[in-house]
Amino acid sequence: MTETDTDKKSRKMQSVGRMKEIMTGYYIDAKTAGQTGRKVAWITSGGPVEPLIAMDIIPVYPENYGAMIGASKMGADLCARAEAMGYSSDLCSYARADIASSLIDGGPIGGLPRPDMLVCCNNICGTVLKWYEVQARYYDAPLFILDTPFCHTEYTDEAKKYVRRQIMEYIAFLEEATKKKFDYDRMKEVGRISIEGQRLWQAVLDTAINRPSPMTCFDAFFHLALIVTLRGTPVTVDYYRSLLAEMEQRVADGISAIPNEKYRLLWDNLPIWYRMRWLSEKFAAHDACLVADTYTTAWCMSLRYMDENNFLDSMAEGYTKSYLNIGVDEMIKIVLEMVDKYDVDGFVMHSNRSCKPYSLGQYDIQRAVQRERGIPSVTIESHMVDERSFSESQTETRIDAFMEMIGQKKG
């Protein structure tokens, strides 16, 4: 075995296998829910999942499935099918892939289980409203919509009361769908576990503060799955506790995510799922480690607002002030905090044609980062699932020029 093979083996994360086991078991449970008498709810990624967990309802995320479709390089075909049905190519590629996969049970696991209900929260975008209406009609399933007012700068008392009332309506909706009374005591425990899981996830991400970093944002994109899918469950807490221990051991042993970390970068926006390996290797070839990203960090943002001793009330603010439901000025503050926290040398922006709320303010953020911190930036244009939109040669040229700029600046 060569030295290169030895180094590569030492950098491999042991937790990867455990994550795959958990997610396989989760999808088996969801696909066999009809045989076990459990209910399945499709829910948007930014939606309040904890009440579903408290009611023993299995949450299923079409956006997560979209990511799996993208990583499996099945996005182009499914998106093309949706376009043949009349959906615009400018529509979110998660939505296109999900709508098309429903018709043919397509995708890497043969389609998602049929929903007994759908839960849509518009704190991530407006597309989800029509997307979930389409699926509610197709599956003839009840739909609950949680409307979160946009928070340009502040979270008003009126907004708090408005969302809090809807949470009670959400609980009533679940009681009607399951024919069971809501267990408020269990909700308290689920809320406590949810916050604990978010704290552990943030601690995992924070291990990237170290030089060299024990992980990259591409690793974070993979390990993110549980804090999205099974937030509020003990298995998530146990997994992130184990992952954190592994990251801390890697730091102690001096194991780096890439062989020769020289430059540290910050990623903005969703992953380009079908080019993750290529991008990871491309940046690593320049000795650049993407140590942090706004996407995986967004799943810890509610820690700023949620109270484990008063979870149901504080949940209203936590789910309203998500990263995509705040003004660009507030986003700039968060990005600048991350630039300083992770001591980055450059800023990589995925201008994601699929996600307008995530992408429209990027040039303002880019100018602010340049003005306030003076670090170079690069823009990569694509969709997160539809690989037809990705230009490898153009992206490679931009990355090479960007890294040359950073190298000159660092001297």
The other form holds:
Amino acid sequence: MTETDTDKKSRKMQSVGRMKEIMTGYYIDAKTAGQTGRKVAWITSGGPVEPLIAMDIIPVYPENYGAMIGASKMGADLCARAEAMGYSSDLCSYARADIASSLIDGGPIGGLPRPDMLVCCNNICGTVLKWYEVQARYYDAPLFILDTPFCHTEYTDEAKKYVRRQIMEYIAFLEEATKKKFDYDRMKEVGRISIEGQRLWQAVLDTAINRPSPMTCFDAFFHLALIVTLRGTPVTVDYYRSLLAEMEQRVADGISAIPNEKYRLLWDNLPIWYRMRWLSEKFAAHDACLVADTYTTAWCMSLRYMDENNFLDSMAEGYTKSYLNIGVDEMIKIVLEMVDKYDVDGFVMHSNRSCKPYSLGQYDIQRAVQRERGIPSVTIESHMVDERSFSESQTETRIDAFMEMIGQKKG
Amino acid sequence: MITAGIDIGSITAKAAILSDGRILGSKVAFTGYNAREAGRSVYEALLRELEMDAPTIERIVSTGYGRNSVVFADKAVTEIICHGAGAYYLNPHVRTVIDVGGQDSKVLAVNPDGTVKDFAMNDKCAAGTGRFLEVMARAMESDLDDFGPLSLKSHNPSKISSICTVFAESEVISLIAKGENREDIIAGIHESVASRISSMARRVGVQEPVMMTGGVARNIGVVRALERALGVSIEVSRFAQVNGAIGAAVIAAKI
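We have the form predicted alone; now please give the form predicted in complex with its partner chain.
Time for the whole complex; same chain goes first.
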């Protein structure tokens, strides 16, 4: 079945334009902060951004920038430059690309704005510690490290005290950097808006429960940018509210994300940013819709711990129990919940050489999914930004064989 | 029904023709630079050998890395599914298939009905594949066909620790320089291949009967090393190298 232009047009999401506008405005604000007298803080994707928003500091995400580098296919060049500086090719490709782009003021949008301070939370990996130290030295800017202990099974009382105390140190660090008093009332309001944004994001992702799904994980990878960069701001809430309305309308109108949804799949790990279109077309050609993923869900997964009436405490727990800071058994529970919730026929794992904490337990998770739910899985090996590590024909054979296997099973 | 399967691998192109479930014939040729041409010529050569005309072939399925370049095929199916179908055709009891070809190695778990339950493939590295053995044969100045029998004479296989083809080649060269015996080095090479493949096989789960397919199955040294590494006996059909093409022809009868 070939798709007509009208079909393609009706499938196109209206919100995409608005999203690009918001992100452009955000980066203009960040790049001109020096002229407007606002401060810029670089922060890790899993770091608590809400106190920055409450202090009117512009958060900037090297990881979001890494995604832009990947999508613009500038990753291989920047990674190679970092290797020439002496960084190993085994290092995270976000870290390599970011470090190199600082040095040459290059990459998309001509590089990120200089940080006035850096905030690093190790709830996503250990690489960020050295990566942020390198950048703090390079820009001669103060660095705050929030150390979140790994939660193999639970968030112990000791961990709770330890993280909570650091949140107070974080606030003192921001007061020192801005020479302003922290406004706890404003914090409460930002916390409420952050939770609302996360709820709406979860609701957007949940529209994929519908058959056919109005969106794919490739759409989610795109629309994710705001909940990462601007959570805690009203613009995020407004945007996801309108995106949710659009998705609900698509469901009501029977508009599916791919022309003929026959199989539903779950994606694990970060996107392969430079191959998004190829992958999405490849799966769509097999009538397979990647309806959900563990990655974009990570920005609303902590909702279960969040309490707007006790935001700072609950935030400490939520950030500590992020998806990459819990044991594999806990991750398995989440993946199985997602397999059931989105009713998927297969599991696609990106074994991402850049992201060790995300890729380490994958074979165990794969075995558990196979054992508990009996659905097939496939592994795709790559780096999320460094396109030199992607092998098209190998990946193609794996995906084709995986889809043939699901076809043999499901008919 | 008369069907054909054409398997375009990275090193060799294979064709097989089946008539109502009986193998009429098969053929192997080098793929060379032009995969499209290789598919056509190996297929036409087989037709000539069997004194058959192209119109008598009712359906054709292509497989292998060059599967999409066989423009005259009715359908392209991956070699993973085809090796499962081929092995099942050769032995309906088979539950695990280890296919080691020119540029990749894979392990398949096969369902009792011959469909594929799960598979694992080597990553981008060529270590543990036919190409790896070719590189080693060049370094050893030996004919690859002698590798199997020579390695069986070894009592003390050398240790090849590197997991990279290029580094393993340097390792082999330094072993030669040290004067290690040829049989032991070759046996060591086979063990390093077996160790790579066996960890992949364990990931999928090894259930007997186990069959090895693909060009490397012709090397008895690798087969024995794998049997030792996995602690199972491995059967190898005389059609091992053309198993993918046979599977493709089997699938062609079903579409």
